[in-house]
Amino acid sequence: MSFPWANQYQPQNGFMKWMDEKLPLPRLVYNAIGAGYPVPRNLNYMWNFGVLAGFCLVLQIVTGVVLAMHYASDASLAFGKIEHIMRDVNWGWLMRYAHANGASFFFLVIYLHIFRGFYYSSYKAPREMIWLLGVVIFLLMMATGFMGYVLPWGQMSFWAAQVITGLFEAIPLVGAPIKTWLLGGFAPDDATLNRFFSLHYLLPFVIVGVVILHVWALHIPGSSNPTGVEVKSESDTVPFHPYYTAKDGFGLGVFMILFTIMVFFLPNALGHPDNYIEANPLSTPAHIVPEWYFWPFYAILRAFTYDFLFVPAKLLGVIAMFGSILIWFILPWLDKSPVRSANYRPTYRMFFWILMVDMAVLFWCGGAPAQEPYVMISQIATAYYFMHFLVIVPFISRSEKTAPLPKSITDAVLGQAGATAKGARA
């Protein structure tokens, strides 16, 4: 984002001048997160989640690299290696608990980041590419998280790999070969662990690359804001530093308090107890369930229990599960409303909160046993989920009566009288 009133980077000494000429990294940082990057003055704490997501990614990479030094991707050794890390490696228990709970916090932050995007329509032009890259990051996270869940080689890890890779068999013609290729055989074993460990280690660095593109794309149109009104003048913005570095620092402090409470006092609260039992291919758990952050999509998968014409129920579930995320790619073109923020779209705001309740129901059903009434409830919730994006959003975006927008961000922050007075003083 380039504004004529943005502060320009000025090297302060000879070394920094030389550095700026040869490798302008300080200038890049200054323009990206410093006083040279003007941002809307009305951002609330819902805009903290991008920084928190970046912190979680760094945390996962650092702890993951340390854990990889002590792990062995061998079916006869993997479970014992996890116990070795927990019991014998100095601070190994902390690394493992921080990594496992860090994944949950990472997904929690990303879900809140996505829901904020839904509420404030952050996917609308000119920010479509930011949104599309964000969805790619989420898909990469899901793949990375699933492969990481398999690595401890406990009961739930083994059977999650068996069930999830088995979904590919529903794809006609190519499904069985894809499953065999993923597993490296006909059932999860050494080859599976080798493949999943390699990809689990690699994909976070791919995510870093896409995050760089995501941030780069963000800096072209600039940040969105709670009003959805674009920046019009210098009075609409403040420098990112020190205003939002301080705000993000406070948010990060609150995040760290909650994270440390979870790691030190409730480290296994978000895991499954069966994963402390070594994988046994001959003993199927009574209730196979993935990690909590996969639950809504797992509920959508299980919602399809009947064949439709010549399409098997299993294939319908797989299509719906992947489609429930892929539909986000076309959301910028489904929502035609000229108004972005749900604060000025009363009808859309009502349906947004209905969607949040629907998502909560899918989370609940995904973690519940595959029996009634959970299956029927998940079917209703799945039907509404797709209806929201394919029917409700396009319809209300064309028909709803929106509230009047403020003329500028400054008007929204200071009110008309304050903005007029500020303009007169200027």
Given for the second form:
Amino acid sequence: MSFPWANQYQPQNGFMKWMDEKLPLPRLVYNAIGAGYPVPRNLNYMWNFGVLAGFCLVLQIVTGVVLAMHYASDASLAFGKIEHIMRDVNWGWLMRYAHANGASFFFLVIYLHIFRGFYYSSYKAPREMIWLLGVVIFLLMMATGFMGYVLPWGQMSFWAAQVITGLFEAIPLVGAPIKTWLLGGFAPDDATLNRFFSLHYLLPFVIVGVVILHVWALHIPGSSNPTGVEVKSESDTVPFHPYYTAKDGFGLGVFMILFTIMVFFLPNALGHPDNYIEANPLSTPAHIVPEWYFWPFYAILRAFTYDFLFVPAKLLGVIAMFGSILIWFILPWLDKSPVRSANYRPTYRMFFWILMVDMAVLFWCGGAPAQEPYVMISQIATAYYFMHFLVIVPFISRSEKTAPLPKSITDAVLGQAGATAKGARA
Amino acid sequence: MIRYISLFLGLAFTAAVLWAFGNGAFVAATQGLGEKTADGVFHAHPHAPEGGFSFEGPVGRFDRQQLQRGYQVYKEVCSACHSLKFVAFRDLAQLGYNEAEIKAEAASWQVPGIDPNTGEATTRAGLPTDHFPSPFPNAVAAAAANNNAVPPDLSLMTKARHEGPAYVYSLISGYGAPDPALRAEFPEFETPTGLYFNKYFATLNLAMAPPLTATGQVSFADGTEATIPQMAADVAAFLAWTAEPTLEQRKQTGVWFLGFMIFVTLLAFLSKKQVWSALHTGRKD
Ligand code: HEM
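For comparison with the form predicted on its own, produce the structure of the form predicted together with protoporphyrin IX containing FE.
Starting with the chain above, the whole complex follows.
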């Protein structure tokens, strides 16, 4: 599970020796995130986001459990309960703003974590399983985020539930019964709110489980690195502690500064004002938009405005929206290039940045009203999105000319001289 | 094999979405990209009163005098139609009233109650723990009295609109006829009877008659001259407070916490540098 030169755990005193025999938890921690885990010495700050995602997950669970103590998933009470938390519960406003903005920061961190994966093709062998579990986590996060947004029972909560469950109606024959089954009725109501609350409380713990598998799978090959060249010798690595605990600690500090600014000074900037209006089934908001982190996928959903070869437009949109994430599952087998890092793949690097721009455009269209010119722009962007993953990446990964790779990580960091003078690590 | 499947899927998705694009582009080319609408042309962006609101910015605080004036405007004007259901009389302590004043203030409102002898629904004088009462017994009565529109509860109004405090200020001080030049461009634009034109309102015509009509409509206890913009700014500030009574606590805690986080992050940065310093000697890049 680790490199042969990894430090070995030595219990420091009688109690730790006793503990190590009965339940070697300290040993596990030592080998997982301590001095016993050798990590490439050249990881850049893009490798901080995994730990930050873990922090967000814990933050969401802690604030969420406190909120749940004061909440009621009853359609006639929910909206007022949120205001009760905001006004009457000690530090309730802090819990709620931290939870709402925490969800946004969680998604921000995860997007950067995933884009890091695209750039350095971290999904490639031997790390496919890490990636597959990651995509599962992302899907679970989306479900959790969507159901959480319904809980305050504001106008956007209600209408988002209506629109998203309405997507299932596009499925031929069984669509309408599936929608009714999901909602527990013909429109979002008490039954919907209760089941969404139940699942919203459950899913984060399912995510914890999948994260444990994700990190376990990570520890088998160990982290990749910005060169994409695998670890070859001891001089390529440093122990996780203190090197990466220190680096992750600093990253966490920067994260907390940005998070503090949002929570305390701009707490509603990422939300929608309509969600401060209580849900009203008789009044449809002018623009129904999901939360910002769904916008790129919402744009893909809405890009399919005409039936194609007898497939109804709505069904196409739903397939494309789910498909746009599901195709990430086969990415490790589509990208056949033996070189991992985009630093050494100039052609792929260019398409990576085009994809980033493309996703920014989709993001922008997804938040805009469903009007021209946004619809036409999102159609072009959607076309590129699918072309990128399903056509461009498989094609260029076979034909592109890559730049020469460094011989080893040490070589990349210290140059030839350093590689020969092995003692440089001190 | 997987490459051929993916190629097929990729081309299928692309074809379907480009088909939609082609159709849309054809419609746009033959019919144009939507006309200018009256909504778009008449609509105006809300603006804060001159000098802005005292509670804006990272360390902004409420002006207690202004909140008291705003409360007076709410009580004497808006409460005829609008409820404030998330606010209790005891919350007025935050505006600087003492316990006795709050008791008296609460008692000056009639809230729904039950007759202790007959058990019948009646009204009684308010207590500090009561919330502000609704002026109408139910939504049907509210709509019947207001040209079919229910006056919304105002507790959260400034959070429920973009740039809420500026919006409320602009809306209630911004009635008036449409600009004649624009009016000439859209001769068919009419304000239906029973509605009032207001360039800040989303659909331009709303069912609320201008609530503030004349200077001196309210006589402020602190002697401030009650012009329409003054009353509008004060009630907007008051509603910003009702929407978020914890605003000051939030900003004050935030300043401390941010300072603390910056300090801790600085320490984290220094220790990271310290830990890595040995490794970095002889580094190439
Ligand atoms: C709750 C959410 C998640 C947590 C807590 C988490 C945690 C972590 C941690 C701690 C690492 C090692 C540090 C790092 O490389 O940044 C990692 C690596 C990785 N994660 Fe995640 N992750 C999450 C979600 C995801 C998602 C959604 C994906 C992709 C769809 C993903 C893909 C990967 C990959 C490919 C690696 C290996 C990177 C490399 O070694 O180069 N993770 N994850």
